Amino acid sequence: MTNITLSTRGATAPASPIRALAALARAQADAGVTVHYLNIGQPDVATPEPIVQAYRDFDDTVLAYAPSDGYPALRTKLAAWYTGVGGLSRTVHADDIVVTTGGSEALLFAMTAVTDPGDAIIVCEPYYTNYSGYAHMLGIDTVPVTSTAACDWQVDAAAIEAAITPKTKAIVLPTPGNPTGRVLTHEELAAITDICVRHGLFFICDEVYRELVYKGPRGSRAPSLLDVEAADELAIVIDSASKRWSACGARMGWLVTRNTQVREASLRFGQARLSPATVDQYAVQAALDIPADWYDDMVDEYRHRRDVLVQALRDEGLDVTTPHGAFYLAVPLPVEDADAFCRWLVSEFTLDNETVCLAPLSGFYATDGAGRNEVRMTYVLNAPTLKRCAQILGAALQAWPAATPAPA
């Protein structure tokens, strides 16, 4: 037995930023320390009545297996539901949409739809770690463009173009975009995609926090790849159920995409493991009779929360960018290693028996030592504790120095 190992990809997988300071936060909850979760994009505002009423309403006699790209009723709600409270310009068709499980499923597929190993995809750093995760599952190379927040994290379509190499398959971006809030405009979407159609690349556009846009009238919505016409053959989008309705748990997601040969890939990577959850699909069926005011206020609500949280964290001193959209703030910290920081806050550092959980930055880069300084917060709760959140952070910050001596 002792000669047994594991593969070179499973030894060197990454772990999750996210999730990295897990245990430790779980550790001190459990001697009895309030832990605040700004780690983790698990938003705090319930998940709308019908949602839950479709589970207790469920009562087959039998849990089936579903079909493997989804009920066809609940493909062609989603694809009517797009060109209604969705506001695409553009149709969805039914037959464009694979149901996966969650969205993370959906870009899996989308990524080993398009690339083999030794492939390479572009992404723009900061970004959402599953990216990277995915591509050293799949054997392929994570190139990054960099973003900053002096410029507002712009999405450089020039320096997406220089990165290009004949091994470079896709690109990979969200709007809203995760960890920095950054909303691509329709203008920014449609360069990119002249991009991708002048050098032969897929477009995989992550857009599961669509809705949540802080700028333009009620009811606005972030640009969608969908409505790029130009982008037809080349455009996969990742959706999901879980921000849109306060529904993480449900695992339900989506891949849309109007070209024919990634969705019938998509489908037998979802015939491999035989079909997306069933009653979940009843709940998103259920969810997608919301009406369009409901969304409005989970918006209203998302951003009373992020202005107070950038106020307090200007109060305590830092310098933070305010985001457009999503729910997460990319927060330079006065801290030479953020990674040991974060570790220090939750394992070792109380203000009256309260601290806080961060997820590091440093893990959303491909670039060595990008980010080192820097930690995302998510604003999914309250906005008082928000304010006390930041208020424990400033406090940390004071402490840090005197705690852990920077090296001579």
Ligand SMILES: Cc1ncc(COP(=O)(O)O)c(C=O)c1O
Given for the second form:
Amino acid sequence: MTNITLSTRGATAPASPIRALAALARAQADAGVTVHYLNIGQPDVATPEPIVQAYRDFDDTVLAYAPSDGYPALRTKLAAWYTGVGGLSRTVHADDIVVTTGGSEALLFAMTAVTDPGDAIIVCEPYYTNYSGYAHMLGIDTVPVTSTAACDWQVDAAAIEAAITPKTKAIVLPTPGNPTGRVLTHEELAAITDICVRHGLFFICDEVYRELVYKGPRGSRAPSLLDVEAADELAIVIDSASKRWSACGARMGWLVTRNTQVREASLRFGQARLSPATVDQYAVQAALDIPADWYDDMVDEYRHRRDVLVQALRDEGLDVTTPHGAFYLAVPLPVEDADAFCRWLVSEFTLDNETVCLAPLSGFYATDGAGRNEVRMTYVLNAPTLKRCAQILGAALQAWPAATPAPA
Ligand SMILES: Cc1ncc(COP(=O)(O)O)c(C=O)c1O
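Just the form predicted on its own so far, so send over the form predicted in complex with the named molecule.
First the chain shown before, then all remaining chains and molecules of the complex.
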């Protein structure tokens, strides 16, 4: 084979730092080591029975394509759900929704609808690393604004405004945040909206963890950009079945926008890939009947896990801020190179034949060299396992200096 080459985009696509250590972890597991996976956001919370039952009940004689933007029945029910269990104050219409293959495809559609190659989006680092993956595919730049643990991972609206250039087309922010757990207030969403209005930018607000907030009474939800009236023309909200219903494998998501041009562009992208999955849409329809209590119990469980993990890490002498939402912790470690530490931890270190797989945080930053000593941990496993993981990490940190090769 001669003269056959990948595109530059294909050849230089970044590997996801979330999955980077998977092969090393698998090798350890094959060798009989118990590996605790705190590197990916795959909850162990049981998928609610109505969802599982919907798959069992599926009995169409043909597994057909669905409409490119999703079944109208699903979009209608979703729209009503937003102002019901979803807790929104403002109405969403079925036609504001495009059903996608996970929130991931919703992100891809949103970013593709509002940028051209050479354009830029502003992100607040550390940020959900797959924003970079899509930016790379689309040939656009991610321009970072940095947040820090010392400031409780606050988003600085003035810094966002200062980062805008003529190439900027959108601000992309998750709330609650991955990997920081940051939850934006209604006022913060409104302030960023104001910047977008003044500079003619879209605001892609990634709300896939909206129920997972730990302050406030049962039933609290993270404020939504859909409740900010001034954002109606520029808001694209990303949503998903994955986390709220512990249904990552359903690969069901959707975007919500009141901007008809964005909706129509997304629909055309949807037509190019023909249809979102069929059976999974029935499953999401069933999920929309899950009572509010179920969410409250899930949030209580994650809050408990968060508290146990934060305390256990502090007991190991680590300086950890308490996240307010989602199920991630960004943790600074007393090491210089968290990438090397995580590789060593999962491939060489064991405590009573157990080890932990973590995600190095450097890949969640766009600034070169940032986050080099930080890792992301997920609290998606049960509380005793999380406590054990903290002990393993503590023991590994004690052993690490000895394991580091002496400088040449
Ligand atoms: C912030 C954020 N947005 C979007 C997604 C995409 O999720 P999915 O494609 O499973 O809906 C994830 C997954 O981890 C996420 O953390």
